[in-house]
Amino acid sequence: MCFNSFFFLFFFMLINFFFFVYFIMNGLSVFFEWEIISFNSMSIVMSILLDWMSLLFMMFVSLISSVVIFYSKSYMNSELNLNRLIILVLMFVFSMVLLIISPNLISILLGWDGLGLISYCLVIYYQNLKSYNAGMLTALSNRIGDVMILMVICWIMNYGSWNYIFYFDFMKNDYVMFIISFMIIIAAMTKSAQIPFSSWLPAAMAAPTPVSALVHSSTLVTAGVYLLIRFNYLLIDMFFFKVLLFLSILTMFMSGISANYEFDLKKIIALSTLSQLGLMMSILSLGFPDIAFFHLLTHAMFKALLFMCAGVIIHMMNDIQDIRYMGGLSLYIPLTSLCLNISNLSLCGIPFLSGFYSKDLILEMVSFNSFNLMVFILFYLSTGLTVFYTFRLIMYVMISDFNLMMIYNLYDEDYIMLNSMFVLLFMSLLSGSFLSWFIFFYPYMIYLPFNLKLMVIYVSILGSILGFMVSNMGIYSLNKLLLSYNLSSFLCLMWFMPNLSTYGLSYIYLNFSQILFKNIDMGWSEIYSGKGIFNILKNYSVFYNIYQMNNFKIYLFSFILWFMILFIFFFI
């Protein structure tokens, strides 16, 4: 099963690549349409838009998913129900492809809802309580986005069809577009886990690692960003974009800080994904959709590679994901640590790896255009934080002393996993330059003073030094966390947002539903219908029984009374 799907997806990737090159070289864009139903002058159509953006994205998605399925042949070897997982992953890829190629809101809804549901099934694949909770959190957070898109479908009916790409230039300042843009932004925010909805992404790490590599690094979370890239022309001068800028910058900053305190390997990588997503959203909301797309693609490559290396390490450590148990592994797993290092350095933006092209371009655009001081500071600070947690991770896992806690199985020679990682390694090295030559027809003209240009390097060096210093632990070193306990707990637990959005909200609703059920359904509704009428009738008949049986004379007298009343009514 694994091999078949791997070959199929790889072949699909090659087809997409070929068409992408052809389409972008000739400036082509193809639009298929199939009318399914039409009532009352609205038609539900299934449309497919193939332009260079969708073909490129499909190529990346199919590449990563083929590599991940190949990887999971060896990673999930001991799993009895592997076929179920592979089928779920294939359905996920199908939903993602449906999302990518659709210029029509109804087909986006098909893909979007499918993504949410299938990622739910994937997260709850393992049967423990953590996965159950994580799955519920993921599904319900994504459901908010689904509901928002349902409402957008309803509002965009005002314009006569659901093909949003035709309406952008005409309807900018309309009231209806205002509401649509608000809801689309919220939907994209739930999918890409920006600040109010950011608790599901670290929790969803309860999924198996290949699933995390595919879903939570490159495809599911980038669906929101892709939607906003498609809707970008609509949203450029709107107010909500500034709100999105604010929230995504905060996300970037918050997750950068939390990743510095986190000790679970997959959660650190999840928080770094969240930080890069914040970066993508913020550069999108500043008005540069193509740079956001560029960063989306390069990020997908090295992040998936990072997750796969993390998977190898977790396998070796006998399912432990805590980096406090690890140390000094680079001597023992040279090939995996090669991949880990390259993807980490790419994430930091070290020159000429793939992440450098996108990240450096983003930061230079931020410096070149005149934006807010806070925007500027938070961007550079988050870049520094990225380098900080990256180097902290490398120090903890690779470079520190060998932390002899238990028996390791330091086995690097699993060639299936290594081959899949090498494919992504190759792409992660080259995709930056490759994409920058393909996507941008002419380079951006950026003219910066010397120090501002080197700001990136200053911040990176500062971050790496801090990363080294923080993770070096000597016998007499004070524990900084203990000294500033309250502040550190706040920063480390993601500013308490997961607790707020789970414990805080669920209690209110469940309590309310219990009150509703007990008081209305089993209380007042019963009294005013069924039970109440029953009691009234029963009490009346008891009363009547007493009245009737006890004094026969009074009962007979009531007959005469009744005749008199009728007489009065009808004859007088």
Partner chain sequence: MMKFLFMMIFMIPLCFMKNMFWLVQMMLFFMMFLFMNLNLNIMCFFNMSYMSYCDIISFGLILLSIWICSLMIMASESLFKLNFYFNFFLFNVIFLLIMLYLTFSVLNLLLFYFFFEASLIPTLLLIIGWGYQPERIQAGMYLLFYTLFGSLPLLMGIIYIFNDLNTMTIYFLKFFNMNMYLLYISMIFAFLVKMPMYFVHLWLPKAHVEAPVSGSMILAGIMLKLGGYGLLRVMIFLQEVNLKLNYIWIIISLVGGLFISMKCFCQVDMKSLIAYSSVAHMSMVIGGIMVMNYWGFIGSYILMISHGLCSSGMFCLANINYERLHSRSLYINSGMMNFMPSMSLWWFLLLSSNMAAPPSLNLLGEISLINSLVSWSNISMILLMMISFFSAGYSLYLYSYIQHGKYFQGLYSFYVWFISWVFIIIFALISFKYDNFKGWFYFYLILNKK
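Next block, the form predicted on its own, ref. the form predicted together with the partner chain:
We keep it simple here and write out only the one chain, dropping partners and molecules.
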């Protein structure tokens, strides 16, 4: 099953690549429409839009999913139900492909909801309490987005069709379009985990690592960004886009700080995904959908590779994810360390790796445009924090002393995992340059002052120095020196967002239901229904039982009692 799925997806990727080259060279877009049913001038149609963007995105999704399935053959080899996992992953990829090629909101809903449902099945795959909680948080957060898409479907019926791509020109300043755009932005924020819906993304790390590599690189979390890229022409002048800019920059900043406090290897990578999603959303809010799409694709490659390297390390260390137990792994697993370091450096935007081409372009466009100081500072601060937690991770995992048992078998010999990682390593090195040739028909030449041009390098060097220093500090020194306990716990726990979105939402209702249960179910209704009737009947039966004891005194007493009652009743 693994190899069949791998070959199918790999050939699907090649077909998409050749079609993409043909379409982009000839400037083609193909629109298919199949009418399923028509009623009251409304028709339900299945539409497919194939243009260079959808073909390129499908190529990346199918490449990463094929490599992930090949990797799962070795990573999940002790799993009894491996075919079930592969089928779920294939359904997941199919839902994403349906979302990518849909210019129609009905089929977008099918793909969108399919992603949410199957992601729940994948997050709870290991079937323990933590997985169930994480799966529920993921599913319920995404349900908000699903409801918004359903409401958009209702509102867009005002135009007579669900093919939203036909309405880009004439419904720009319509009040209905204002409502639709607001709902689309909320839906994209839930799926791409922007503040205040950020807490589900690190929780979804309860899924198996190959699934995390797929979900957090090119499928689930990028669905919201892709939807906004498609709707971008309608949203560009909206007030909500300014709000989205503010929230996405805050998301980027918050996840960068939280990653510096985190010690779980997979959660650090998940928070870096959140940071990059904030970067994509923010550059999208500034009105550059092509650059956001460019960063989405380059990020998919090195992030999938990063998760795969983390999977090998976790596998090798007997399912330990705490980076404080690791250290010096570059001596024992050199090839995995090579992949991990290159993907980490690509995430930082080190020149001429794939992440550099998109991140440098984004930051230069931010410097080039006239935005306020807060936007400018938070962008560069978040970039510095990315380098900060990356170098901290490299120091903890690769360079410092090994902190587990003295006698331990470390290996780097699984060639199935390594081969799948080398495919993505190759793409992490080259995808930035070849995508910049393909996507941009004209070169972005951005003229800036010298210090502003080198600002990215300044914050990267500063972040790497701070990351090196923090990883060598004592365990309490930084908190004692700079931060109080309350502030550091606030920064560590993602600004209390997981607590607010779980206990914060459910506490009032659970507390109220406990009071109801205690006072009504276990209180008044017990006294006046089941238990009360039982007590009355029991007391009566005890009383009658005394009568039936054939005691002469009782008979005599009852005779006198009845005689007195009758006497009083008749003669007085």
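Quantities reported herein were computed from a predicted structural model and do not represent experimental measurements. Positions refer to the first chain, counted from 1. By rigid core we mean the largest C-alpha set that fits within 1.5 Å across both forms.
J.: Rigid core fitted, then: does Asp51 show a CA shift of 2 angstroms or greater between these two forms?
T.: Where the cores coincide, Asp51 shows only a C-alpha shift between these two forms that is less than 2 Å.
J.: How about Asp521 - superposed on the rigid core, does its CA move between these two forms by 2 Å or more?
T.: Comparing the forms between these two forms, which are aligned on their rigid core, Asp521 does shift its C-alpha by 2 Å or more.
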